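The chain that follows stands alone, in the form predicted alone, written as structure tokens.
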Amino acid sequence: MKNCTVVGINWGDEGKGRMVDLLAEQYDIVIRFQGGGNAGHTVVNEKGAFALHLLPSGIFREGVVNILGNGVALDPENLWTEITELRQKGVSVTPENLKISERASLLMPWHRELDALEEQRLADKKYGSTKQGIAPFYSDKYQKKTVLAGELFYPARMKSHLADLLEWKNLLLTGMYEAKPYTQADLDAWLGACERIKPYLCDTTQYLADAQAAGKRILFEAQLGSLRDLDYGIYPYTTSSNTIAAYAPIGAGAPFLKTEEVIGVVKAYSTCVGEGPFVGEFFGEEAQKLREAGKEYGAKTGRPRRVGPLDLVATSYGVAVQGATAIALTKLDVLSYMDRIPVCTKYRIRGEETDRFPFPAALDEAEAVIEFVPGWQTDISGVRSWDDLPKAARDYVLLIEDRIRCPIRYISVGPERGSLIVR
């Protein structure tokens, strides 16, 4: 079987987490090889409802390896409460199953406290961001001022670095900021929790070249969606990584792998978490209308998620990003209480109609056109045929097909594990 990366083809929150907990099956290792701790993978399965932020799906399958891959943003304190609460709930998460590169950066408690600072600075013109620290912390990897997890092995020389840190980073959060300056004794909780995790770190780079050696099958998950791409999204409304899937082998520690397959997460309808430009978005009794129906709340924030029509302009520039080969279509079932289902086809920027994704800065004067297409008004949450959905539903994913020029292999009409129709 080749090598997988699932990814979303939009804003995020599209579903990849129920993709990957559901293909993990047919996998020996799951990695994660990107972003943080905002994420919000929502799995449910015979174990029960779990939402993930730093863990991989492939976490609740017997016998897959997971590995956090060193592109990924750390947070020690926050992995170790998501492991205990896995545990509480008889989920194993031992050194067997989980694996963490000793090339990851560290999350520090700071890099929490200065987004929360940032974001309270740029008031109306924030970008955001879920308070996690994670752009602070990317923006700290690339001036070369974390901590290497593989540190926690030379405890001398991790003393010294922090020692380093702290005074370089109190300048910042002193003459910045005003805010009160960190003491190592603020980092002895912090210390703690990358002792719990200490076990589980590993060269990751030397296991998956030995796992390729042994004809071992590799999933890829990504964190949130083709327009959060630091390079190819919405900037600045983005993540601060690289979300789309040539960037998998690299997050994961292992560049010499390929990634043959990448399955593209769409949902039928658009969401949205942060700010940013978001074209065709639904406001008032239409917007809660949908929300209420997809129960769209963020997975780690619980905010309200912005929604509107499925955006077949945002969701074709996504898939070209990725190099998807095929889509997994989620949540139709959400849009059977509609007699009609309206669909973005095309922008209007300067009265000038385009089926391709503009330049970011020119999103801000985009008008989506809309289409309408006739909705079944029927039940399909216990569908499991493609032959057995209503026409009208068979038709919306031809539709969808026709214009985003990739196939939709898979059909979500439900979150759990067996809610799904195979074409």
Second form
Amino acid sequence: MKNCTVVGINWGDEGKGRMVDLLAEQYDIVIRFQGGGNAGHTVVNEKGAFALHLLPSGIFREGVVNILGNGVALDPENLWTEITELRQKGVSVTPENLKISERASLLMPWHRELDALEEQRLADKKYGSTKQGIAPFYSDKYQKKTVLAGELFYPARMKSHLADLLEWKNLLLTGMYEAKPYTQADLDAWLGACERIKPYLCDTTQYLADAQAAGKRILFEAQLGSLRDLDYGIYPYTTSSNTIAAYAPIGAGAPFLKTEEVIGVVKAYSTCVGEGPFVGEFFGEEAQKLREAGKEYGAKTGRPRRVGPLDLVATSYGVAVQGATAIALTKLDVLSYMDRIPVCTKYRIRGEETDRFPFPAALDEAEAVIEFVPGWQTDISGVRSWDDLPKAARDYVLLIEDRIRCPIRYISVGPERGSLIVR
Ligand code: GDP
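Based on the form predicted alone presented above, generate the structure block for the form predicted together with ligand GDP.
Let's see the whole complex now, leading with the same chain.
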């Protein structure tokens, strides 16, 4: 069986968590390879309803080993909170089923604070931060100003490394933001929290090399979507890491692995959390109806999501940059209330129509060209086979498939594990 990567094709929140939870049954290992606790992967299964932030969505499957790769923003305090919450709901999280790369950089308390300080000082310039310290964390990582989790096993080295970082970071905090400096005592308290994740740390690169040799089946789980990728997204309204499948083996800690299958998750309509261009956005009553129907409120922040029609221009671009080999189309059931379904098929930019996703700066001038297709206006949440879907729903799926040029293999009609049609 081929290794597989599950990615978001659009702005995130497409339903990757539910797809990974489902597909994990067929895999031995599930790896989160980028991003941090700013994710909100919602999983509904027999154990309950969960919003996973950093933990891989394979955590509910017995026998599946979950890995946090070196590419993630490892926030030891929030990770521990997440582990504790899962345990309280009866989910087992142990060093047997959760392994954390010793090469993952640690997110420090000052990363979260810097997010908040920047937003306070530049209140009118928002980039949609979830204030989890993700951007300051990745900036520091690329400046080589973070500590690696594995340094916890080298206390003397950790101490001197942290002392250097403390001096450097306090210059910024006090000099630029006039904020309170961090003290050694603050760091000692933080190190206490780090101790709890120590049993989970290991050389995941070696672990994955051995797993590959043993023929284990590996699933990579992305956070967010193509349009939030640092290099290929709607910069600067992106996240600070790479959300695309090509990055998966690198961020996972297994650059030698190939990911032959890429399942792109696409929602049957569009949503976008936070700031940035969002062509075709609905407003007013139209937006509120769709938001309510799809329960489109952030899993991490509770923020109402911006909503709009399915955007075939952005989706085709997402499919291309992800190199998607198959699509999982989610939340088709949500559109059941519409008598006709709007679809953005092209953008109009300075009077010219195009189906190519433009350079980010051109998005400000892009208008959506909307086509309408007939709705089905009947509850489809109980449908489990392609043939049983109303013709209008099948036509909608076929239209998408035709325009994005990628087979739609899964159609999800509800949040539960079983609410799925496999074609
Ligand atoms: P992720 O971050 O990509 O995992 O997506 P989110 O968890 O943020 O958002 C997906 C939301 O839609 C979650 O609340 C899911 O439980 C829910 N969901 C997923 N698939 C379906 C579906 O087919 N129908 C409905 N009604 N809800 C779904």
